[in-house]
Every structure is written in structure tokens, then in C-alpha cells.
2 protein chains.
Amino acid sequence: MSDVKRRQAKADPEMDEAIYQAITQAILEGRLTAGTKLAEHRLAEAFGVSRERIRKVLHRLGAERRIEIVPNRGARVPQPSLNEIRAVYEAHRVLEAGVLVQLVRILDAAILARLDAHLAEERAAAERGDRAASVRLSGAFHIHLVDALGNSELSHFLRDLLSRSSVMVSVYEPASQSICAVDEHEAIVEALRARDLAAAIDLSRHHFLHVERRLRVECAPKAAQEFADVFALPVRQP
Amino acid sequence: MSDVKRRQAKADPEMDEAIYQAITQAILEGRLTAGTKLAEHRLAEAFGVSRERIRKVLHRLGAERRIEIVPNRGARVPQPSLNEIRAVYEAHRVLEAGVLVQLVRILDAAILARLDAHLAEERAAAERGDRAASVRLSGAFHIHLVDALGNSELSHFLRDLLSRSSVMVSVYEPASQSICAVDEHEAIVEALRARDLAAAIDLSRHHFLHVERRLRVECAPKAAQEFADVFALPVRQP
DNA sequence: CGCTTAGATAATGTGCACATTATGCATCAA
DNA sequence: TTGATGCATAATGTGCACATTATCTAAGCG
């Protein structure tokens, strides 16, 4: 009662929020590798909480398949065959091409402006030779596609595919060249521009094809992670 | 040790899995009503198991967007505004206009073949009335259309995105009208017959149209109800 | 009479102990 | 040497006890 014997944490949904978003970072930006087993009293240790709280969130990743969970072996980050890559871009084809159906019929000035001045800032990060801004513009540019027609469940379905996409990215595409070429985005907008809704999908199946071209088998067997060097947040001092 | 004192429940999937298709089967059969509070304690008793077993699927369904929770406030049946079904609509036209854009290209006579035979079953539930038939049958022809595609992504949003939209229906369509006219889902597949992208896009639109028409906003405040009476089979005899 | 508030009660969140299962390793036989 | 087998160890799954929070009720006050 009055003793010290033991402090219970109060709920805390932000604790769990801010794992959830560590561990899902790490996978996106790369630092946690395909591959790597995801041990819950590791897991617990490095964040400085319960094995409890990890598990929580490890449950959630999987049910968005963002790890994989095998029952009585733990989770792991998962390794997606050539075919669930392909599988994923072509989703995302299929998607925008049924955005872009929609769009050229709600166009409006205030929508081409924001895609013309998204596609600035992409086009000046590509002159500058900035590689990462490079690769989050130009997937931030089918966001805003998705994005302009305010309907949060698609919204939802492609960052879902995104993120997806991003981590096989880090895997299989060749780190030398970028992602997306800005001539095609501005070309996209340009067909939509002109209400040439044929000639808006053409570009966008081509796009995504070119960047399926680019994917190469390539497995990275790097070595097992420290996760106290791949957090770096939950340092906690003594 | 040796004393009969508690007896742990082995690791079971199964029973996991059948928690979870039991509630989500209630919903979507609409005996568990929108609104409805999903008591841990209450559906722990109902089932038969332990809390934490009701705890884990609860939170599943909750990542899955199925049921609605609340920290500290526990799990409801999610009752959503019109603006809601109607982006599901929305997100379901566009998905099918971009379905139908791929699909004309990878037409083939098989996959016509199959489609023929599910409009032939459909249109002879549709003529001896059967209207349960009827309306599982009208969303199995949409189910049909993007799992010819072959894309698992594909396949698993749309059927996420009809789940939703059933329970949606149960909720605020009049339960006189028939869902899908079987008229419209045959042009369709006449327009993918001919190759005419065009028109096939057009009629899906207008058949969703059609149906997002229908709805109507009815609040249906029924009482609540028995979880031993909604879930059957979990009767557990001693 | 209406509003606020304090206590009682019920429901949810968390940590821990233990059961169960998988894995690594040493040993032995062919 | 290679393969199989049994044991030791570690990791995951589950139930329970308790802390925390929300909800309900009723008394008190203006």
C-alpha cells in the first residue's frame, strides 16, 4: 500500500503511440533490415517498458502486416518475395488510375495549384541533387493525388501502400538512381490539366511501370542490429 | 503442482479466430446493431474464456477499423454518419473504375466465362425472389471483377471495404429494395466484352450511383441485446 | 428545483508469475 | 563424418491480481 513495493505505470497511450511510430520508422527508413527477428524482452529492454506494451504493439504491426508474426515464434520483419512487390505496385497503379477517373471530374483551380507548386519543390529538390528529398516528394506527389479527393479511406489504402512499397524499396531498388522521374509527375499533371483523362492513366500505368523495371533481386543478409543503436529515443538516464 | 488448482488453456489459434469471425459475422449479419457496448467482462462470460483472450481479438477488430474503441472507455459497435458510407461508396467506385481500366487489358475468354456464370446465378436468385441470395450475390459480382485482377492487395481492400459497406446497409437501406440492380451489373460486363473502357466505367459509376441513392438516413435504436442470444454456438455444456 | 460534487461501483489497463512451445547443443549410434 | 535423439535454455502465450479511470447515484447547496 504505502510501501514502495511496486509502481504501476498509469495508461499511457502515447508511450504505445510513440513505439508503434519508432519501430515503424525504423522499418521504413531501413535502419531495421528485412529479416531481423523482433524478440519481445529485446524489444522491452531497449525501450525501457514492459514486455507487455511491446507486445501490444507488435500485435497491431502484424494485423497491418507490417511484420510478420508466426504463433510461438515471435515476429519478424518480413522479406517480400519479387511477386508481393510487383503485387503492391500494381495495386497502386490500379488505384491511381481510378484517382485519376475521379479527379479530372472534380478538378478545380485550387487542386492544380497545389499540385503545380508540390511539383516545384520536387523539381527544385531534384536540381539540387538532394536524394532524400527526391524520394519523399515524389511519393508525397501520389499522396497529394490521392489526397485531392478529400476520401480518407483511400487516403488511408495508399499510404498503407506506401509505406509498404518504401521498405521494398530500401531492399530491392539500387540505392544510384531516383525513384521517381519529375518529368512523368509533371506530365500527369498536365494531362489532367488539359481533362485528358485517357492520356492522365497512360502516363500513370507507364510511370509505375517504370519504376517496376527498376526493381532487381537483390538480398541484403546484413548483420543482426543492436536495437539500442537503432532507436535512439529511449536512452533513459538513471 | 499435481492439485487440479487451475488448469491453463493451452495455445489455441482456433479459438481466437473463431471469437473473431463470431463477432465480426454479428455485425455483419447485423444481430449485433450499431451502437451496441462491447463489454469485455460480458463477452468473456458469453464465450466462455478469459478476458484477455476477448482483450486480443477486441483490439484486433479495432485496428481493422470493425469496432470502435475508446481508451478507458471500451469497444462499441461503430454507428457511422452518412458522410462516412458514402466515402465508403466513393472509395469503392473509384477502386472499380481503376479495376475495370486493368481489367480490360487482361481479358480473356476464362475470365469472361466466370463472369457470365455468376451473372446467370445472380439473375436467377434475382427471379424467384430469393432477396437474401440477391444481395449476397450482388456483392460477390464486385468481389468477382477485382479478383480477376489476381492482385491479393486489391481483393483484400475491396472486401474491407464491403464488409463495412454491409453492415452500413443493414443499418440505413430500406430493406424492400433489392441492392443491385442485375441489369446494371450485366452492362457492364457486356461494355468489358466489347472493350469499351469508357462505357464500362461510366456504367459502374452510375451503378453506384444508384446505390448511394438509395440510402437513407434511419436510425435504428433497438434495445440492447443478449450476447447469449447473439452468439450462438459458444453454449458450453457442463 | 436545478446544478454541482463526492462517494460507490463497474469496467478497462498493466505488470507479473507460470505454462507451453521452440531452439540450441551435446551425445550417441550407424 | 553424418544423422538422429534427448536435455537445457530461451522465448512466447495465458491467466490472474491489482491500479486506474469512467460512470452512476445521491446528497448538499444556491
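Definition used throughout: the rigid core is the maximal C-alpha set that superposes within 1.5 Å between two forms. Since this is a predicted model, take the numbers as computed values, not measurements. Residue numbers count along the first chain shown, from 1. Compared with the form predicted on its own:
The Cα shift for V70 between the two forms, taken after rigid core superposition, is 2 angstroms or larger. The two forms, fitted on the rigid core, differ between the two forms by less than 2 Å at the CA of L197.
Superposed on the core, the two forms differ at Q79: its CA moves 2 Å or more between the two forms.
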Second form
Amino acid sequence: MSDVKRRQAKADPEMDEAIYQAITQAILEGRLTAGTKLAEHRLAEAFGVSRERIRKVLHRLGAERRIEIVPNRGARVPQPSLNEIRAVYEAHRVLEAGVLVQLVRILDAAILARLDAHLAEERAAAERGDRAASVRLSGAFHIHLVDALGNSELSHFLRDLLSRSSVMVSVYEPASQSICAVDEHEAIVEALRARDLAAAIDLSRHHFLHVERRLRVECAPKAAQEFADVFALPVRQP
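Having displayed the form predicted together with a further copy of the same chain, please output the structure of the form predicted on its own.
Nothing else is written out below except the one chain.
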């Protein structure tokens, strides 16, 4: 094996994580648009690393369902159809209704304090215009609800749904509407605080419907994106 190939094959978890975070951030911020082809050679050039390293990161993103990997066609940013969006958000509504039924039975001051602290983080991110943080924290709100039950199967299922829906929001929702989620989350918490289960479930249902309806599905093909522009601070391999 040549020195170049040996150097490219050498494990470098920090480099892999940096590239993973850069691509994830670009998707969450909407800088990588729906349907964008994530060609290995173009990403390798943008980051100054080997195609093998890029392939490893793309497989991780694909396993998390943050991107799509199509056999013989490569990887791309998801471009979900209306039917896929409806299915995911219907699953969100059904799952969270069941979560709230169980949560109201065990709700205590500690759980409410965690939710209040999280809402403060969400509002701060929205007010400073941090798109990626807003999308991440919006999903984390629902994770707080399900994790409070201590059911690992439910938590795993929700995280899988959020991997898909967070990308849908990132590529299809107008950034100016992110603040709406904070207000809707706050209303759900207030209903829980009042032990009003019916109101909490109704607010949750309407919240997911609102998010789904805010998505603007665009089917028109887009020009190839310049990754050097998308990733303003590329990672360079030593």
C-alpha cells in the first residue's frame, strides 16, 4: 500500500465527526437543498479528504436517515413527497398522544422544570435566528416528553421519526416561521402543568398539523450546488 493510501485509510474519528457535523449543520440550516446530490468526489474535494472518508460519513448519515442513499445512484439530501410527509407527521401525532396520556400520570416538578428550561433554550435560539439550533431544539422538546417515561423503545422510535421530520423541516419550512414552534410547545407545557390532558393532546395534534402545513414542497430541479460555498470553513486533512 502506498503512503498516500495508507494515510487516507488511517482512522481519524475527530475528522470524521467534523465532516459529519458540517454536513448535518448544512442540512439543518437549509444550505443544502432538497434533492441535492452528495457526490463523494465533490465532497472530498471541498473538505480536502479522501473519498473513502466521505463515504464513511455518508453511510452514517444514511443510517440515521438524514440523507438518502440509493444503490447505484449515490447519496442525496432527501426530497420527501407529500405522502411521505403526511405519513411521518401522522405517526408523530399518534405517538405523542399516547406519550402524553402516560406522562400526565407521572408528571412532577422535576419534569416540568426540565421542560421550562428547554423552552427557554428554544426561545433564545429562535430570537437570535439560529436556524440549525431551532430545528434541533424543536425536536429535542418532543424527546424530553418521551424520555420522561423511561421507555427505551418509545424513545428509539421517536428519534427515528425526528431524524426524518427534522430534515423535512430544514429543506421545506420557511425559516421565518420557526418561532411558531416555541409558542406551540409552551402551550403544551402549560396544559400539562394544569393537568389538562385533553387540551395537551389537542394542542400537540394541532402543533404537528401546523408544522406539516408550513412545509413548502418544491419539486422543481435545482442547479448543482457549489460545496465550497456551502461549507465556508472546509475541514482539511493533515
